[in-house]
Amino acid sequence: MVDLKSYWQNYIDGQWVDGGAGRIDIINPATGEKLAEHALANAVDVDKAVQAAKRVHLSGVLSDLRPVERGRMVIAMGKYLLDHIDQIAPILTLEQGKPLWESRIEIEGAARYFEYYGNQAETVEGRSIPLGSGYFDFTTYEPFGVSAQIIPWNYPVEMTARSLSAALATGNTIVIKTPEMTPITNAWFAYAAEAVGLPKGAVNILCGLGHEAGAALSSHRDVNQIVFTGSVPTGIAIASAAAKNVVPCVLELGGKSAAIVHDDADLEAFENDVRWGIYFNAGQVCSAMSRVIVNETIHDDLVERISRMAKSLKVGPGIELQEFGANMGAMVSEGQRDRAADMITEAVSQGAKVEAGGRKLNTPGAFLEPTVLSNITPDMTIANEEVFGPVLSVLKFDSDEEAIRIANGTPYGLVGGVFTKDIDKATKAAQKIRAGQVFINEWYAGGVETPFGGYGKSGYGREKGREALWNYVQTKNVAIKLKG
């Protein structure tokens, strides 16, 4: 049994509290049918969250924390996410539509975040600078302060650990304004954070539109910063409304990622590799395999064997998909589904050619076949734009340089991949290929530590490793002179 509430709240200040601008719909996209009511925030509820944020922030209570103090916290946030992932998984799943045993994952994902940046909380140090024998300087990293956090429908459970985790490991305190499609299961966060003993006012975690709630949250003047992973639109307007405050961003933001297929490439092994890159949560990823760029030589072979793997997926309601396997859910919503529908049928009046799938499925709920197409030239909508389903465009190349040209061929660059035993041709691919993270030999490898980002319109700024921890401090320099 699913414990589902039929009504869920907001959480301001501690509080569950109903939102200014009613409720809205939260719709199964594996029936269409309603699931529940979330209460809908309004400008007014967003003000109420930022200043319980501030003042928890002004107070000095999480960052005057020794940080090993507050790295447990931290820690013990994601654990709690493990104690309950059999209540979470099941209502991730019914709200966003990905199997069951893809929603565990994604639960596991979002607990190695806090387990990860609760460990880093005490290895941000400061440094000495020498200025000779008359002064002392030391740099220090101070909090920003207000961190507004503005979360994706596609992973609602394990975006909003990337970036609350690595927030709270610093001594920030959050404002979360969750998905509007999937926000029901972002209440564990707050029911963590009460766990764990954090002040109220530290995490507050709302429900709004973007245009209202989310509008009023990147232009709130007592947010310090705000972090976002969504469509480059939303993600221009909201670095555009930062910078009327002077606040910065880190937007990670669309893109069409591409792989590069060489003939010398272990194709059986890379058929898994598609199965993960475009498939996983019906292809509902930013670094999704949305482009394979495969030698011409082996071009056929290639697409007759990820045609049949395409094939071979049981595509149906995620609640019923328990089991690790060949099997993906619906998409997101039908208006999601009804998209990348439409660019498969534009893609094919521009020349490709359907190898698996193509289609919607005469079923309730947003199911999209796993689809191939082929016969793609870097000139076709479908080649340019992301898709964000489970649609995979084939293109050929004939030499290195070509394969480079067209990867590099998009606003894109977020990820791409190269496959090929050849070392010498692998690193000097991934030295040319505009992306923020590249891998060779298997897509998706890597993990929390290691750093993830895009160029050019897949956004700025870093998250995971390391190196998102800078994302939410400042540095503070301190020079003292000293008596002679």
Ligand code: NAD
The other form holds:
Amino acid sequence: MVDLKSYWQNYIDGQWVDGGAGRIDIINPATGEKLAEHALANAVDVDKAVQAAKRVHLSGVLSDLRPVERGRMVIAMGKYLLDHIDQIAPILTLEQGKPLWESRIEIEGAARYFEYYGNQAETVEGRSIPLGSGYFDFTTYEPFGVSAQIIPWNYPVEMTARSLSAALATGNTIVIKTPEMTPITNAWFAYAAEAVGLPKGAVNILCGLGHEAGAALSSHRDVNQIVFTGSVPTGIAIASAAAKNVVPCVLELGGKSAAIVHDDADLEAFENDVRWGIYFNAGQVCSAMSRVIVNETIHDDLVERISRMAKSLKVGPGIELQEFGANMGAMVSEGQRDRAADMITEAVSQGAKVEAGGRKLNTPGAFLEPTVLSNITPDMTIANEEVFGPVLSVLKFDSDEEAIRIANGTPYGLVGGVFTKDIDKATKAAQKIRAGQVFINEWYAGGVETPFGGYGKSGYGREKGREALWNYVQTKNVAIKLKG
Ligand code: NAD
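Right, and the form predicted together with the ligand of this protein, after the form predicted alone?
What follows is the entire complex, opening with the chain shown before.
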């Protein structure tokens, strides 16, 4: 049964509170109907949350703990999410649109971050630097303090988990600004924080409009570090605000990621990569496979295969899609769906051919057919701009150099893929692709353990893996002059 209250509040300093900016309607994208209301924070609420987080940080109650103690709490938060997956998953589906089984995968993924970073808490060790016999010198890693985390609507649970778990494991306190369209499920992080015994004010969670609460948070003078996932223009606004306070940022800003498919690739297996790469979460994934760059000799065969697969996907309300399988839910909103549909129309006007899908469903809700576009050339808008929807663009190449040139031809550089049996070709391509992560023969290979982040306009800093821990700590060097 879905336990859906009609009104959800913000969580500041251990209290559930209304928002100074009123309320926002949360819409079920599968029906277009109102699901619930959520409190909207204003700048005053943001300040209260930041002050609470600052107070807890300065008290040392988290940062002074033996790391294993913090780690145990972080691990327990992940277990809490798993224990409540039956409650959280349907609500995530109702607010975000993804199939119920995808919501469960997202929550399991979120729990995995808490497991991983909880276990890393006691591994953040300094080192001793030799300065000769007259000195003893060592480094320590200290938390920044208040970590501000601005979350996107595509994976609200997993994205919060990614930054919250690492920030807590390293002893920071946190203010989370949840996305306006999908804020509800973040409430379980507050429940989890209470359940595992984190002090009041260590984790604050508020929903608010980007230009109001988001801007107030990213420009707040008592915020010490910022994590953002979302669009390039918003990333620039946040980085500019952070720069004014000389505060470090991690920016993860999406991409236009390409899979290069050589003529010896296993095309049957590749169908599955496309299925996950561009139709998982209806393509609303920053690292989606939004371009396929295929050797022209196998172009027609490949297009036929992936178009057949795209047409075989059942599209419908996520709450009815309970079993893992060949199906896809609604996009997050009619606005995002219409934006993607308009990009298809524009692509067609520039010469694209619709091989599969291309249309909105003639039913209520933010549905768009799984789409394959061929006849795409690198100069077209759709070959360069993020659609953030279930729309695959297929381009051709006739030499390895051309494939790399096309792959690297956008301002983005989040991930890339190479599909071939030739290990030398794959390795050379991996060296030349300008992206933070390269998948060989499996899109999305990797996991919580593997560092993730962008080159170019896809952002900077890395999430996931051990590398991400260093976003949340600053190095202190202590040099001791010894007597005698
Ligand atoms: P957005 O970048 O504007 O929003 C993401 C988050 O930033 C939200 O929490 C929002 O409230 C907040 N925000 C917005 N303006 C802000 C500001 N001035 N200061 C601080 N915070 C602010 O994204 P959007 O408008 O929801 O979506 C637009 C496009 O962004 C999408 O079509 C897609 O291309 C891209 N996007 C990418 C990702 C990703 O994972 N890389 C996620 C969401 C959206």
